[in-house]
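As structure tokens, one chain now follows by itself in the form predicted on its own.
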Amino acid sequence: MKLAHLADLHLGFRQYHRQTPAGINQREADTAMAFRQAVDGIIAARPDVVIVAGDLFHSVRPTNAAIVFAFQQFQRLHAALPDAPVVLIAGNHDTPRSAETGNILRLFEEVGVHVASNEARRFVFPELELSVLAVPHEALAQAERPLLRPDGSARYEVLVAHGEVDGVFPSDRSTVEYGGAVVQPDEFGLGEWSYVAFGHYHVRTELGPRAWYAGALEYVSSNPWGELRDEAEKGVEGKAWLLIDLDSGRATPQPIIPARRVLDLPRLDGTALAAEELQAAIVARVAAVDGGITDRVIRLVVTGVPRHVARQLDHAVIRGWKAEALHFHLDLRPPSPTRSTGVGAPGRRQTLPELVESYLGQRALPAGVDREAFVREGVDLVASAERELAED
């Protein structure tokens, strides 16, 4: 008995301002691409069910052009695989906010796709002896979740759900999507099933035995380079979707070709470099990108430069790497402040990332907002917008 397992599709993301000559978002045909890459494996690999682990869409009010890619892929694999049944949860992207708001797939149902938007459900397949209790983000948002465990109902008992299991994702919340509901892991029974497939984080990951995040297909998260270092230190090589064989538990990868590369460039430490100097050795580590940068996802980080450094910079060469990437990103980061202490030291003014997480660690905030998060992620925005102050 096989599985597909796959999740965090994010179909319609888009990102930076290339267009496609039909007038597409780069990044959202990039995402599109990744699907049906997905969908010719599974459709080759011919596994006895798929599972679509949620957030099929990056927003509830996808693009027409999303919904209708979507569909059309659905219907591509309820016709070349007519008796593998097809489940898909909603993740947190995929759910209005207004219990009122209807949810875009329930649409799915029209091809034969078995959907659970915002309540668990077990759907029963007799003819493979399988039974998959279906849990979308939002019931497990609720104060009363579903019992997250098999009913014995069936040889192959398998649980799909999106969501935070806590204590997997990385101390860096950079790196992870907001707004996903955590899960303990006693609380879906590890072991138990014959399968956890779970969504929500981007990375593909092992929970344990028989439970995998299977990652999502391309990088649509706001923050690739911490993927890219989260895949690094996990071992894990590029995006994938994952075969599963129910009978042994065995999780084989099925990698996706990427559209394009997203690369983080070894850091440079400008410290102590007079604007010439660091120029060319920006302009040395752009010249040793394997195959150039020409339409890649870029990033090179570099510490220790002042402002007046900065500026002293060729921009007019910058300015034609941005536009010969698809994305370009010279992060010029200023010298940590040196802070002084002792009797009658003088005082030291705070920088503005100093002055706004001062204020914001003090306003006040709705219930349930995350203070830690939101600190941070205020923080991060004005340090982002001072570097790129200082690049322009």
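Residue numbers count along the first chain shown, from 1. Owing to the predicted nature of the structure, the values given are computational and were not obtained by experimental measurement. Definition used throughout: the rigid core is the maximal C-alpha set that superposes within 1.5 Å between two forms. Compared with the form predicted together with the partner chain:
Taking 2 Å as the criterion, residue 376 counts as shifted between the two forms: its C-alpha moves by at least this amount when the rigid core is aligned.
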The other form holds:
Amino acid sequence: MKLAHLADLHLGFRQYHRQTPAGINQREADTAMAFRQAVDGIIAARPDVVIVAGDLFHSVRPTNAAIVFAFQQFQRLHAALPDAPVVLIAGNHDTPRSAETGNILRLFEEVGVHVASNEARRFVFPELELSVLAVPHEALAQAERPLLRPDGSARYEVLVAHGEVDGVFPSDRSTVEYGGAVVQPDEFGLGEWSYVAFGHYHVRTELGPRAWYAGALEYVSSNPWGELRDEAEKGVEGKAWLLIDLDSGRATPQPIIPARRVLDLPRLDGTALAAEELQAAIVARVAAVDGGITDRVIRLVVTGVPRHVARQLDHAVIRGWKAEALHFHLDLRPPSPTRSTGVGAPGRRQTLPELVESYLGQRALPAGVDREAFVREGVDLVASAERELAED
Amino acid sequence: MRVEAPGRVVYGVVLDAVAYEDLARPLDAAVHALGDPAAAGSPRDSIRLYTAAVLRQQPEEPLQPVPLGEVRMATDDDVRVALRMDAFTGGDHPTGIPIGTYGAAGLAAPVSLDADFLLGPEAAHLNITGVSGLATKTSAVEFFLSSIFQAFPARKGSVAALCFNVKGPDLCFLDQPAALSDEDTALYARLGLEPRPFDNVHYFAPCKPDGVNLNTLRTHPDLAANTEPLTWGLREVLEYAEVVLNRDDLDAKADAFIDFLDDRVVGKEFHAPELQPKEWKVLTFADLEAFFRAIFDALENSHRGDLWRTHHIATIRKVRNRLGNITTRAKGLVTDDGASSDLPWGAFADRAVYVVDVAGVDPLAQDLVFARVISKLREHLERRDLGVDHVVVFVDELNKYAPSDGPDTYVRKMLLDLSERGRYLGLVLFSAQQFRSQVLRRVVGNAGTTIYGRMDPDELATAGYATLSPATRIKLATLPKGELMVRHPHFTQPVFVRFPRPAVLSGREGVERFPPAPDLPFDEAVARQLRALDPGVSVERVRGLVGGRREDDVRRALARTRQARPDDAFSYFTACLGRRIEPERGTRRATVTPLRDPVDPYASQP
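Structure of the form predicted together with the partner chain (previous: the form predicted on its own):
Once more the chain from above appears, this time first in line as the rest of the complex follows.
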């Protein structure tokens, strides 16, 4: 008995300004391509049941293109796997805040999809000896939640839910999607189900025996860099959907080949570097990207860059990179402010020339500039200005 | 007694008395009466010699021998001065705590203890010795607590009491009034106290193994409102693992593995690439069992020997067995699923009594309760965030928990620490035992105030009582109910006082008036606990709701409801239980018509 678990498709997700020749946001098209690729893979793997664990769309009012595309893909699935039920639940992105908005997901019942959009439903498929408790976001957000327990009515009992399992998300929460209903691990009885399919967290994560977050099929959050970091920490490589053997409990990630790579380049430390030195280091870092930066989503963080150094960088080159990549973000971060004098300590306040001398003594300088002469010149300038003021 | 001499007054207390008559032998009276028994008993001249110990001299300096002078019986004021109570019962800031009356020849002079020496900071702790069943220990502590709550000055801060009920129904009815005799009522009036039960009492008792019926004699429905379960999960237990693991059995290797679990695994995100799954967050005993199983599976599959992260498999198995055993031996106190119901740490109320009833639980669980509760008290008092400034902890049966011989248990060490360091924190130990000589000397020795009730003659024959005069020892062996001998830092000699019966139901009376409810079936027991939060909850509604549910789920929902104490307890409980979702047959749609215009909106070419 095989189950396909995918989640967080976020169809209609738009990011950056690049468009396809057809005038579609490029990232929206990338997201759709990932889903198409997943459907291709599912059709090839021929699972007995397909589970979509929420956030099919990125918003409660998706674009017409996204709706039509999703309809086509589900129709394709149904045509290719007529005996495999498809169970779809609504995630927080699919769930309108007010009831009168209605839920677009019900449309997919017309293509044979079993949809739980606002209430939990327990679908039983006797011919597969399968029962699926489908718990959408709204059912978990209510005060009276459904009982998340198998009812013992079938040989294979599967729970599909969309929410935040308490204690699983990273502690800094920078990659956590807001609005997810929190579920305590003891609420859904790990180990009691044939499989637990969760959606909401975009990084593929094993929750326990026979329980997974499938993760998103693309980098569809506002913080893809945090997602990359979480993946690195968890040892997860790229995006995938999961093929589960319900008898053995084994989960096999089915990788999605991304339309483009999302890269967070290794950080540079710009502390005490002159603008020319920093420019050279940045150029080297960009040049070292395997396969180049063309059409990719890239970020380079440089720390310890004072504002005057940032202004002196070659921005024409940087604009070139921005044009070449789908998105190039040079994240120049100023040095963290440090206080070199004691607070509240008794002592004399510095005079203006002394203050200037102290500042110029630390300021980053272009290569080849004699600091001593530079400081002396600055101090002399201030002193002469003071003299002029006094004479006036 | 009071001796007056020119320029000096000496106060003393009689310790011994001897009568001298003109007969060398008792038989001489019969000989002189020529065998007439009636004449032999006729009055004779006698001299009585009283030996008294000096309590106080005025002026105190220079120290002088006791002068010859007229001896008078003491008055109330004399007793106050003799016992140096004038220093703390008068003035603008009195700190006296009445403990009874000193009586001789019709006198009933109130005697008070100094709160600074009873609850700190000058000295602290109180220890009571006496045989059981003669209104010595429990009754005295109940009365003292009532007196402290009424007389402890508010400017000295707030005070609460935490009592461990270790046997029978002794402390189970502190909130129920008792009928007092006129004599007792008059005694209360004399001491300036009101005879009333405690008006803010909270009871905590572990559950029975079924997880819903409480393991206490205080199960009468009328008493349910302030009786709450005491249940702990893995986190609470693991902090005190060494309490529940036999020291002889627990070697350094097992200790290290437990530390590893506590520091790195329990309640934390633990990443273990070699285990399946790789990410762990162990919160409950059930999680811990799964974690152990994963380690054993990994070791078995890897064929890499018997070591997992430097811990030998035998050590891991040993710790697993011991920890797993806790949930069996302390079932009802320790829960598998992590739901805990605890004392209100951080929200202790002034003049409130918290009774932890461990009378019916396994000794191992008792040790665990002692260790954790007192450690938590200490932690909170150190941080000054318990909610009160002083806590009186009452522990009976010190012979059992801090014996002078036997193994050095965690509980004994903890009681010793409490008695040695507690007063700096405001943590005051009121302890009681039958045989003081058999209690760890440093524990009783740290008690600033010592009380003796009716004593066992064998106990009085031990070395600790050698400083008492023979008459005092005889009096101690024959003390009537309600009388005590008191030693207090202000009193230079032990003083006998009489205290009134506490104004609360005794255990025996309480059990007669509020007989414990029989153990109820699961659903009724759940209903009873919910009724404590919302009296309108009926058994029928609860039965309809929990019928067919798993008991673990019901217990978890009940624990959450008790924790939240919502206005509408039943609705909250219902929500926690979760709605049952009825199955529906997934119908298959035979054919789906594709869209008429098959253009892919996301096709790469327009």
